[in-house]
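Below sits a lone chain in structure tokens, taken as the form predicted on its own.
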Amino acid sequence: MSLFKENKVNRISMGVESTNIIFLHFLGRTHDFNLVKEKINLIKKYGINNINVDLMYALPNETLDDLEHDIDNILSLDVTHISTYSLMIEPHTMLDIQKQKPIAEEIDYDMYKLISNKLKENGFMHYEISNFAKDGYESKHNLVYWNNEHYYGFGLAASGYIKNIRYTNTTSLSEYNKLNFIKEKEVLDKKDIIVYELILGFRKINGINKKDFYNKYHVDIKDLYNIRELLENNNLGENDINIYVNYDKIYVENSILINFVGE
């Protein structure tokens, strides 16, 4: 913390997951909460106050009791920024592996839902699909990828994107030491990067600036793809600055964001 502190270090986030011993130790975590709370306090002992901490919901068998505890025990740790995130199951996991089965849709839905009230009625906005933040704190790092701008990938398995060019780096140490950073990269044209604009963009709850998309691509955002459409059918709505997902659809962006994706 002493070198953070010397190095203008000012925004720390903590991989808390969950505040359930049970859940802990099913995730394969080392820690508990009361050692979270013990690093909470030592952070903000060196005057770090912007502090982010992740939680991870429906995991099996977790209840909707469950995961108010855990937001109760996370609002009691008077930080700035939560992040949250529904288990998925990835092939060839450990969990994968265990033949475990994610949670059914509804009660997921029910759970982001709870998150959702439960912390906007705690002071915090709501401004990325999974993301939360007390006024003026929200992600100055993660709204580069949200707002589609430039940033460096460094070391094993980094991902970057500058001028055109969308890259990850390797995940072997060895090709790393040898100079051999990229793995993948993808080349993009115009019509590919106003994909990605709307596909992060509307990630966004207050979603996209049309001006500023003009701005940027000499197109009215109104003219893309089936956008008027989606406006008419209430999936998307816009006021005077922004078009932005409905606040209703939100939980099934996913099917609006494919109308964005080529075959």
The other form holds:
Amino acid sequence: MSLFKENKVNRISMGVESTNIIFLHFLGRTHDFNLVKEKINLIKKYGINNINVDLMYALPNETLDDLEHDIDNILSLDVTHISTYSLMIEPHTMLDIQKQKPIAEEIDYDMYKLISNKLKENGFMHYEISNFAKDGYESKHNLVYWNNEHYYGFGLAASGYIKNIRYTNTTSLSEYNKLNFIKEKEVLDKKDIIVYELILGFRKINGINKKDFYNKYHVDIKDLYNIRELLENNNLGENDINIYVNYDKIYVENSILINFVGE
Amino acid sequence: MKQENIRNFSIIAHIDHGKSTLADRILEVTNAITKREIKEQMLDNMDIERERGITIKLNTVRLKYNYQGEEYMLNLIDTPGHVDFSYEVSRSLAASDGALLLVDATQGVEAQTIANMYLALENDLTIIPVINKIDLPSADVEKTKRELKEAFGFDDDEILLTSAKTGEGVKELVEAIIERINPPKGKQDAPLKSLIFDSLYDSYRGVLTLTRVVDGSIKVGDEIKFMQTNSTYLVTELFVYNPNFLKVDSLKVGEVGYVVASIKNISDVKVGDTITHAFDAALEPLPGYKPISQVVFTGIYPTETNKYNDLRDALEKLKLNDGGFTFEPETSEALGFGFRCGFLGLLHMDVVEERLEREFNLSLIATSPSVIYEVLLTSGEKVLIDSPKKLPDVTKIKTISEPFIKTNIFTPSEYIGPLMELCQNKRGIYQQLEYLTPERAILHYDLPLSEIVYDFFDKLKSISKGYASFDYELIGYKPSNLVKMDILVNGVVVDAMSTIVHKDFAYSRGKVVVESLKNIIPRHMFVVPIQAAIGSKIIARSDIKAMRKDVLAKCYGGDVSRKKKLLEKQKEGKKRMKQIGNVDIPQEAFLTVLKGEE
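Provide the structure of the form predicted in complex with its partner chain, given the form predicted on its own shown above.
Whole complex next, starting from this chain.
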């Protein structure tokens, strides 16, 4: 911790995932909630108060009560940022091999509502699909991605976005040591850049700033794709400043975003 | 080659009884090709065929064999396309003088064995019964012999035993072909009569007509006439396949080969037609074979609407070597432009659909199959309907009659009870039960054809653990209490999903269909009701709940490009579906209506 402090680390993110020992075991995590509490206090003792914790939900057999208990525990930690993720069982992962089935869509949705309601009641802002923050504690580095801004990627498997190139580094250390850093590269034209602007920008609950968009691309965002139609049928909404995915459509956002990709 | 040293024969068998392996082995025994070459040869040909856009399949092969100091020409006339298919088999048989009746020693006599046997007998062919796969531990040669004797009256010493896998008995089989099958009977000096029994399309040479000369001979440079279409052409090339394409100058009585005559107009060549000379023409065409009629109809549509012309080209080319199906343009509000296609049976329908997809690289949607209904109008007029869409208004209908079939179901005795139950559920009328041996029986039922169009075959197989087989023939029309059932998705009638059903079964069928559609149509951002209706009356309903979750929960720096790809993939999937109203319907949904599990 003193090393962190010396090197000006000012934010720490902790993969808490669950506070329930049974679910932690299921996820293959070796910590428990007591350890979490202990370490959060330690971090705070060193004067770092900008802390994020990750929370996973929609685990097989998880109930709304289980989740509520997790949320209460996490709120008791008094942190400034919470990232929540519904469990995705990806192909070829341990959970997939064990033939674990995802939880029913309805329960998943109810859990999402429970999380957003409870966190908002407790002074958090819902500012991105899966992210909640106390005022002023939004994740700066993550906003770089969602604002479609540039960033470097250092190290194995890291990604970067510089000028009009999105790249991903190699996962092989020997290649990396030979200075063959980049494995994949996507060269973007203006249309591609706009697509990213839309699919990333609409992740933010406040959506995309219309004026900024115009200044960046010299086109009215509402003239793009079927955005006017999406506004008309209440999938998107707008105010004087922003255009955004309507709050009740956030959790089915892909159905809206696919209008901007392909072809 | 002396006419009396020619032998033309086919192999008939139930599917999977080892026909192709035996054919390969006969090629090997006659030194046409070595074992190693069989594979290479076939692959090479397939590549060429693919490049030229012609169909991929084994060809009729000319073989040489020395027997007791004499050289013989054996023409192995392969069954084009699917072996489990009587019309196509009958084409090969019409060009043959004998047939090997192949029976798998582990399976015994099956429905198609019998059906093919009768076809062969109708064609006056010499039959050589062959029990194959005798090398397998589960082979029961004695039982199979008993079944052959019981079903067809063969003698013990007529039956040959082979293993196409090890080659055992194949040499003896080739010699039996020479000894037992008659040479061709035609006259060398009579006017030309040559039977067209298959054809291929080659984009460079045009149509290659596969023919067997019955009387007279064809030479390069001859002016020939197709008797049915009355079109004339100049023969530019003649080929035989041995199994390489080999140019020849002429084809004489009994010989089999390909005629090339720069034929670009596909419709001039009809499988079953007779070739004669333009001058000195034969008076009468050959009888051809059994007239054919389509009994099952379905709409076939390209998944992508801009592939309509590709589909039409593919249908025309397929029609070249499959005279058994018909097609005419049809439009559907749901599916756009496509074709109403008629087939000789269900298997035929499956085969054609599969060939269209595989050989022509098309992605298709097939609508629920329909039979031909005979509708008697109140005016006294009688109309034939091959599509639910064409059914007149209910108030104008006096009666609707539907085709009935006679089925022969071959089954191990232990499945008789459940199979009878299946037939009853399909509105079957019991006729008779015959025992072939104590362990095997033939169950005879009359059934409405429309009932077996659905899932009869799958059910038969699952009830009998795959052991029962069946075939059927049409016996005529009977009036039934039939109604048209529509399917509505989000309030819109999907015309391609309408079916004609028996009124007593409409409720249960409707329920099954809406339930299975509910499971196959993806959730949307709104609730999608699925309804079955007779006229304006809703008889079943099931709602697809609104989508609750469709989101990329996690999206950070490293994920960004990958997430975009996921969205693109999702979009691709959506594009493959048919949009009807504002609902995306996957292709399987159309099949679901067709197969509706109960």
